[in-house]
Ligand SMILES: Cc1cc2nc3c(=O)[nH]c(=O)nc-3n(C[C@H](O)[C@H](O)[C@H](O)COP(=O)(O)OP(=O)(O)OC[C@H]3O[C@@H](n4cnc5c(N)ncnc54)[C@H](O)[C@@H]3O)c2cc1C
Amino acid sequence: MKYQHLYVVIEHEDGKPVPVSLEMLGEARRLMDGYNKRYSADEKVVAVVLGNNVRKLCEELIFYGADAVIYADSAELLHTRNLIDTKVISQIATNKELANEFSDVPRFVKPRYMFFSADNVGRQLSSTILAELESGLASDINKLVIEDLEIRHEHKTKGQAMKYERTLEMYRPDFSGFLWTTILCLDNRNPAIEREYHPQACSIIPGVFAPLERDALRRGKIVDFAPKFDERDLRVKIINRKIVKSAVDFDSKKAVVSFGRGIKDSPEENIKLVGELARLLEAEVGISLPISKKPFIVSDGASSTYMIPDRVVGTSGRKVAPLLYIAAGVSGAMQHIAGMKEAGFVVAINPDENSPIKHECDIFIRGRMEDVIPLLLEELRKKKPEIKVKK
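Structure requested: the chain above on its own, in the form predicted alone.
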């Protein structure tokens, strides 16, 4: 077959894989184990690593689920540069000799599937690599299925029902968070526009999939690739680098107060109420995804402080696990629930007793946040010395 294997592009910091890389490897392993059993195949999970002095990392990736690791080691790859990384990974993805190092695929052209992380680096890198490989890309995915599908499409199949085998179904929540969007990367089988599209690729939201347990007994193939650089691409140098961490500190807080579109009746005042509640509880403030799109008009201060992507709780943002989680005016879309379901104790404030959040909380307070939060603030101020959240 021309298209084989699942290539996972690994991100790391100083030779230590970022968590989403191990999460992608775990999901890749589960998918390909099922794939090989179903199709009586022997296709591999292949980790792709760029860096400098990264041999030790390659061994770890085998322990976490990779069958093979292809790594390019060079001082020029110490820090990520999109143009260079795009060219090197594209070289790896189209190199038949490399693929034959760990499997017998004499007709190999490209991988069957590719995974990238849906973070600042991976989102850009995935788009430029798939443009280079001339295939499609689905972004911000949180569910994956490999299936045989019967498709009838006006352009793809010229209206005829056709079977697409081994298709990667890539799911993501829509803007509301309540509905799934399924994305497919399908060949054109209409003779007038016939064309194949591989790899089928996506970027995966961090925190969605569980990594495998490290297994030091696993064995795999590590393949060294000597990258070729265009001197013109090396004119841009990284002379200094500083990692800027998020200003939103969910991890050290024992409580999180989040708000959603329930602020709509009085956005500015409701945001102030949430901020005051968080202050009294020594909590961090989170938001639902739609709030990061700034759907309401508020002051520049409130907008720049609270309506920012770094505060999003959910599959499109951060996964949090505080002792106390308060959801004020949050309806309970599945993508938000996925980000806070590990909280110790959940309180929801919502006027709609049929909202999904009701089934995800320990205490449900039916009411408008502008009516409920002032009462909570009043009681908390009376008990201020007693309200610190204890371990």
The other form holds:
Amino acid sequence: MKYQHLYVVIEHEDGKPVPVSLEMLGEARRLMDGYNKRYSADEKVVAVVLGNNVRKLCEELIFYGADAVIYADSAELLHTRNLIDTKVISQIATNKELANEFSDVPRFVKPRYMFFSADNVGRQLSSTILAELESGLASDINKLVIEDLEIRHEHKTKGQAMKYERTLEMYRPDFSGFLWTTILCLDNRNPAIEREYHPQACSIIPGVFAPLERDALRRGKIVDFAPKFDERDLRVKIINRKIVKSAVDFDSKKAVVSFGRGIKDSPEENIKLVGELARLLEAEVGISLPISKKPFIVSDGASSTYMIPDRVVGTSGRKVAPLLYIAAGVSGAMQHIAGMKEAGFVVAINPDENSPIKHECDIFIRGRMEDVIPLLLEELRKKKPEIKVKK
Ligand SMILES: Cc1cc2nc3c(=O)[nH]c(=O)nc-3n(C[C@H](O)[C@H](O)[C@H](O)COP(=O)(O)OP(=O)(O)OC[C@H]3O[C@@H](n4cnc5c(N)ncnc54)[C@H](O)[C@@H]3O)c2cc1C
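Take the protein just shown as the form predicted alone and give its structure as the form predicted in complex with this ligand.
Below is the entire complex, every chain and molecule, led by the chain shown above.
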């Protein structure tokens, strides 16, 4: 077959895999085990690693579910750079000799499926690689199923009902996370526009899938790939690299108070209430994504203090795990929930009992934050009389 295996592009920091890489491997293993059984096949989960002196990582990836690891080792690949990474991964994905190192696939052209992480690196890399491989990409996916489907489509099948076997159904949350879209990457079988689309590829939301238990008895093959570069590939140079530590401290604070678009009726007043609640609880302040994308107009410095990307909780922001998480005026879209589901105890303040956050919290306070937070502040001040009221 021309298209085989599931390639998973691994991200790591100095040889330590970022969590989503192991999560993708776990899901890839589960999918391909089911696939091989169903189709009596022997297709592999293949991890793709770019780096320098990270062979130990490759061994670990086998313990976490990979059948094979294709490893491109070069000083030029020490840190991620889109231009060069795109070239190397595209070379790997189309290299028949490499695929034949771990399976007998003389007609190999490209992987059947391909996974990337839906973080800052993976979102960009997945789009440039799939452009290079001339196939489609579904982004921000959080559910995957392999199915045989009957498709009838005006353009794809010229209106005829046709069977598409082994199709990857890629689900993503849409419309603020409350509806699902299923994305398919299908060959054009209409003779007028005939062409194939492989790999079927997607980027995967961090924190959605569970990694496998590490199993040091698991065996697999590490295949070395010597990448070749020319001057043009190396024209983006890393002169200096500094990891900027965020001033927003979600890690050491025991509580996080987040606000969302529910502040809309009186943004200025509500932000002050949230700020005061956070101060009394010695909490950090978080926000939902739309607050940073489209900050509310307020007269004082709250825009630059609070409505900033660094405070976003969720798949496009930070993952937090405080003992207490208060969500005021946040509806509970799954992209937000993915960032706070490790919190110990969750309180939601929201007038709408049908908000999804109701199913994600330990206490749901039905009410407007303008009314509820002052009552909480009053009680907290009684408990902490030494704290002066801040007008
Ligand atoms: C690819 C992608 C990635 C995304 N990543 C993230 C992410 O990382 N983080 C994130 O947060 N979102 C993310 N989103 C957006 C997400 O889907 C939702 O649109 C967003 O979380 C909704 O923000 P919200 O809860 O503030 O607003 P809304 O959904 O508008 O909810 C506002 C809530 O406030 C309540 N409310 C109204 N008045 C009051 C009041 N007076 N007092 C209290 N409550 C009130 C309403 O009942 C409602 O439940 C992403 C979306 C996509 C497509």
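Residue numbers count along the first chain shown, from 1. Just so we're on the same page, rigid core means the largest C-alpha set that superposes within 1.5 Å between forms. It should be emphasised that the depicted structure is a prediction, and the values quoted were computed from it without experimental measurement.
- Remark: with the core as the superposition reference, the CA shift of residue 270 between these two forms reaches 2 Å or more.
- With the core held fixed, residue 348 shows a CA shift of 2 Å or greater between these two forms.
- If you fit the larger rigid part between these two forms on its C-alpha atoms, the smaller part is left turned by 8 degrees.
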